[in-house]
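In structure tokens, one chain follows: the form predicted on its own.
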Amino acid sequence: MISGRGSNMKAILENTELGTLKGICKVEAILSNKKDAKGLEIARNFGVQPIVIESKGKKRKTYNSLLLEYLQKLNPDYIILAGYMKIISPEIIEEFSNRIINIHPADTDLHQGLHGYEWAFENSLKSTKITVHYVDEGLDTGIVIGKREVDLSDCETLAEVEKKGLKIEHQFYSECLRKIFNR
């Protein structure tokens, strides 16, 4: 699931396709709560067609609705957050405990929510970690996958924070999701 850019879901497909996650499992589909997301088109030239569930100009209820009744339908072994801003209702995490995976640019010990890069960059740090988690009721609080260090040392701008931090991301995430998809 995606809203903007679609940075961790193109590795994720391409590591679906050549990397770590090649013969473990299958993209069954994407979807976004923005019609116009840059991962879109990613998505389509991956041959994956995706599905938009607008959440903008409806109510939270009325789009939650509509997002479990899509989800039942599609009854995934796993639904992977890949840049996904909404929070996802209770709901849905309940008819999908510890299947709903999100990854998180903070040590989710440290830092909860939006802007983990900023804050690692606003607060200096000279390393900052990226969690992999699976989603429950708080934000971010869900039970650790596992952490990588990201190294910041030499960082000068907010753009180095973020492309280091991407980087590492993009291949944690599949190497956290093999490990789950190999139990």
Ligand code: GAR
The other form holds:
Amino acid sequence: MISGRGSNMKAILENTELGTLKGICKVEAILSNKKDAKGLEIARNFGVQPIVIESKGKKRKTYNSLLLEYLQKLNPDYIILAGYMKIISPEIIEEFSNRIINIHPADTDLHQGLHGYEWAFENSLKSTKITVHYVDEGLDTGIVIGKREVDLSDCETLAEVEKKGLKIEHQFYSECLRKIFNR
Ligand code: GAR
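Form predicted on its own done; form predicted in complex with the named molecule now:
Below, the chain from earlier opens the complete complex, with every other chain and molecule after it.
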């Protein structure tokens, strides 16, 4: 599930075709809550027709029940959040308990919510961590699957921090998924 750029989704699709996830899993569907998400075009280029369930302009309850209905029909083994920027409703979490996974661009013990790289940059951190975790009802409070350090000692701008972090995200997410799917 995505909301925007889709670079983590792209890395997962690539790794499913050729990399660490080859023969391990299949991307059944790509879902966006935004009709103009950049990642939609990437999905199409990989031969996956993405589904859009637009959240904008809908009451939260209406959006969440449409999403739940779609997910129940699809019934995926796992739901992978890749830059999906909405809170998952308690009903969806209950239905797919321990089957929803997220990547967070910070150490979830130290920073929750949005703007993980901005937080690292503004606090002049010499290193930060990427966290892959199960999603529970809290904000970035679910059980941690893995954390990976990112050295920021040579980064002078926010763009550099983000570039370095994303490079690690793209490898590390698939490594964590491989570990889970191989169990
Ligand atoms: C990534 O940095 C991801 O870790 C972060 O959003 C970015 C999405 O980029 N996710 C969160 O902040 C979730 N709280 P992408 O669309 O290029 O994968």
